[in-house]
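Just the one chain here, laid out as structure tokens, in the form predicted alone.
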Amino acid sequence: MTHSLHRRGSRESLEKDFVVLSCSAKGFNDNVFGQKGKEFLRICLRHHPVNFGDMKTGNFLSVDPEEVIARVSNTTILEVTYDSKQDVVELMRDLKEADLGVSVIISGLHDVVEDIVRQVGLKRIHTREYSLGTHGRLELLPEYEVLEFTTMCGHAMVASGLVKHMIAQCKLGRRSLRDAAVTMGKCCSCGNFNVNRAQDLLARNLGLWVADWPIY
């Protein structure tokens, strides 16, 4: 799942930001996975997730849920987002008793995951992913505070002109953080975009601009 590794932020913002992510393996189970896709998000559903998807047909921002589980395929992809750790404690207690068959990730902190598992008595983790770092020419890269929204879309559908915009925007009171923090997550078609941790971000930033540009 390394389009999810590489979120930034302070441990504190981190903590409540986790995705879940089921997918076919191919030669495996590739052939019955759509139904097996479809009870998972079902029960994904069941605990307050934030956001979620499918990565062919896009997110329930944009799309309506009932449409989004109707169409998950063998081949797709689904990735749910949360902001409770307890929430990902009792969806893998649910997922652990449906016993479903499909592959889980959850991203995450480290330690809290490996919290997570231990608390659902679970198995040790068996494969781990974490991300080194971005390396190159990294003055190209936007600040560091806008990197903490654009890099909850793995995919970088989430432009940084967008980010300063919508800050903007909410800043001069043209638009309210939860209706910026949707803007940018409709952008995020997969479902990673932890919206409720984009409005905490949106605060914070407020007190970062002056009218409708940035003092980092």
Second form
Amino acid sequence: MTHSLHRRGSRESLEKDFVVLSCSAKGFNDNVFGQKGKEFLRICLRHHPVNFGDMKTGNFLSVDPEEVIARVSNTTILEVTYDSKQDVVELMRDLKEADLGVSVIISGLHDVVEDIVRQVGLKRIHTREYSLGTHGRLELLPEYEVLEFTTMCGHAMVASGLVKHMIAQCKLGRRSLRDAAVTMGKCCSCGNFNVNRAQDLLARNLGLWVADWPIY
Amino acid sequence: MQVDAEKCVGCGQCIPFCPVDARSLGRLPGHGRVTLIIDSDRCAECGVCLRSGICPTDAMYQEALEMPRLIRAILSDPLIEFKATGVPGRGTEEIKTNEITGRIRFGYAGVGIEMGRPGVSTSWEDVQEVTRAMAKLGVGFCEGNPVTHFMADRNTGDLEPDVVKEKSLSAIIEFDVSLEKLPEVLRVLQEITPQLETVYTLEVSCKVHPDGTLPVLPIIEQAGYTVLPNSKNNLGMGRPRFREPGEEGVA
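Requested next: the structure of the form predicted together with its partner chain (the form predicted alone having been shown above).
Once more the chain from above appears, this time first in line as the rest of the complex follows.
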């Protein structure tokens, strides 16, 4: 699916937002992917991910990283989120050297990903998927500031009501920005939710939003 | 999802966690105190509330689901594996393994229409509206995709009758088309959009040519769309690498 594709935000914010994925190819390497996937995650873990998960197990905000790695199976999707281009460059150098033979995908700004490919010395991007945006009954969508959070989980596990609730909790001093970001991140079981970016977005929104919804 | 009204203390802490606003507080008939009420028609069976662990009295529980309601969980809860593909999630491998599988080749584009995304949810009547329109264009719906799996007739785009009454957080309609046919697909999609009761996100993918160009870009622009500045990129690191004429190492 396209879990990591349709993230919304300013260029400045998206420059600190990368999702690196790997998954098995059915009928080609789904008999050996488990071992390769474990190695992929171990390499990813060395480069300061802000989130990290296996679609069948959950993310490392909720499950111990070693358990996430131990449970990687032959048919799954692994997703690791970073907030630094340099970390992704170093990661890709290690993955290139390891030559695991499994597919590796980066979601991020077109030109920034292209620059990473150049810096690492990979030939070129093989296949690209573009987002053509959202269409239809747009009046059903929450505010754009809320979409910046919720679209960091393509499965829509982070509710727009939760985003507003967390902003309210932070405004009232009931939660720290970090705690609020991690609470949202735990809902996105795959590991796509960039908790550091969410923390930055919360800080930006605290002064802009009025808590005019029920406080539980 | 169900709530045990005897255990629920009506604190409402789970309400913000629901992606489809299916929760409210109220009094059940014959039940004196305030308790959580789940609107089962709205509930997408995504399981977020239960996994959050927010309930202080463990009052929520997931009942066993049967078809057709089970389709809500299959399409809404990412931790549930779709048995037909053996892979969790709502779609196929699409571009993620393209250098290995060779699914999308030069001269073709992959199209994904994700109904209900982001976070609005979709009825399967709306899903069928789109599958029928696309079927008329003769597109080949992707194998291993849950929407394709639940079609009664791929030539007409008709879904199984009991499935049409269901809903889910989202559902991806996936197919590959020739670049010649892509403008017609985008035109028809624009024409039927006002008839839909939900939103959808649209994605188009293609192989990058050896000279670095992407032939879908002018087609997308010609159709009046603007691509977002972020994209998903397969770096071509998988083996066996699929090569076709025009690529490095192939005459």
